[in-house]
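Next comes just one chain, in structure tokens: the form predicted on its own.
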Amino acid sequence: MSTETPTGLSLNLAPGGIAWVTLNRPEKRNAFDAGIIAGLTRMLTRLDQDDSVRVVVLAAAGKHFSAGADLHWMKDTAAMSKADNEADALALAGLMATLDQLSKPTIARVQGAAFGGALGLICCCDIAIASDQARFCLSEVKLGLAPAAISPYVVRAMSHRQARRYMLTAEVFDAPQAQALGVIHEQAPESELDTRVDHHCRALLQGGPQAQAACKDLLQQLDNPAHTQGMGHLTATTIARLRTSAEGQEGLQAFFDKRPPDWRDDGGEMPV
């Protein structure tokens, strides 16, 4: 069965209980906005409650996995009130928590660019498989922002030490480096991605669903910085403050004007 939602998502329920959730906004490089965040959160919640679903695969249509947050949407949030901005940021934090805490095993299938918030989605999945030509970037500081909502999951995946480098430099790194950092588990030619995903799905279907859910719950208790008291509020207030700051608004406007922001004078490459 295949269904399409009006928010740039599609769902395909494959034999064996494999649910393929696809970011389906290729013309926008699968960037997500408030509608997609809400729709994806609802979809994941529904799948988590469906006993016939055994594995959830997060994929993307087109050339790129996701460019992260839709910058037009981010620009609009700068005009929102502080309270509305924090509520909006909490919705993104809620999506990450929903994916991260899903009781079903999850697999990220990654191709092309995975920038900004896309790394949060990848790091929230249990298994991440990427094209050997994929590119990754925590690009937010180039826009005067910070990868706040995704930071607990990215830091857990790549370590605090490595996150200090890649969050601050916003440098692009390739699939071999992503694997070395722990952002992905393996890489393969793009033509083989579906074969690799199928391999892992078949392996996951050999395990007991209750045992797998118990393993995931145990792992959450053992080491999850997102569970730290007040973490959701901290990440939401941080990004809300930066979105509405003069620097954040200058960074976003500079992107749309295709010019360097006022803290740079080198004319360097802007993020995707």
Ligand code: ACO
Given for the second form:
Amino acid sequence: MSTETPTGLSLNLAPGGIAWVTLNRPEKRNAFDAGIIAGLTRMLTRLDQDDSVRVVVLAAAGKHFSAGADLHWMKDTAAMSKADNEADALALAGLMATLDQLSKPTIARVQGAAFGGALGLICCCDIAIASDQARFCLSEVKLGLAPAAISPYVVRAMSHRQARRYMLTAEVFDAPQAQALGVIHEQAPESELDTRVDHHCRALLQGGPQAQAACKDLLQQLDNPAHTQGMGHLTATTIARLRTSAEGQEGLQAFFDKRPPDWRDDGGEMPV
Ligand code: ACO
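Return the structure block for the form predicted in complex with the ligand; the form predicted on its own was the one displayed.
Everything in the complex follows now, all chains and molecules, and the chain you saw is the first one.
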């Protein structure tokens, strides 16, 4: 069965209880706005409650996995009240928590670019498999923003030490580096990605669903920075403040103008 949703997502339920959730807004590089965030959160919650679903695969249509948060949406938050802006930012933290805490095994299937918030989605999945040509970037500071909602999950995956480097430089890193950092588990030629996903799905179907849910619950309790008291509020207020600041608004406008923001004097271009 295949179900299209109106929010840039599609859902395909494959035999064996494999649910393929696909980011489906390739013309905007699968950037996610408030509608997609809400729709994806609802879809994941529904799949988690469905006993016939055994594994959730998070995939993306087109050349790229995702360009992260929709920068138009980010920019438009300047017109919101402080309370609405913070509530809106909390929704992204909620999506990350929902994916991270799903009781069923999850697999990210990654091709092309995975920038900004996309790295959060990947780090919230249990298994991440990427094309050997994939490119990753915590690009937020180049836009006058910070990787906020995703930070607990990215730090957990790549370590605090590595996050200091990649969050502050916003440098692009390749699939071998992503694997060395622990952001992905394996890389494969893009033409073999589905075969690799299928291999992991078949392995996951050998395990007991209750036992896997218990493993995931245990892992949530062990050393999980996402559980730090007040983390959701901290990350939401941080991004809400930055995206409506003069620096954030300048960085976002510069992206759409295809020019360097005013704090740069090197005449360089945005990372690609
Ligand atoms: N939000 C909104 N629109 C976007 C985004 C985004 N994050 N990323 C790309 N788009 C749009 C572009 O504006 C463009 O729209 P247009 O056709 O109307 O001009 C279209 O998608 C295609 O984008 P290109 O840049 O031309 O695509 P390309 O394939 O050359 O590059 C790449 C893809 C590398 C992902 C590039 O689009 C990019 O760098 N995007 C920004 C990624 C980023 O920094 N994300 C962090 C967001 S902040 C956060 O997640 C918290």
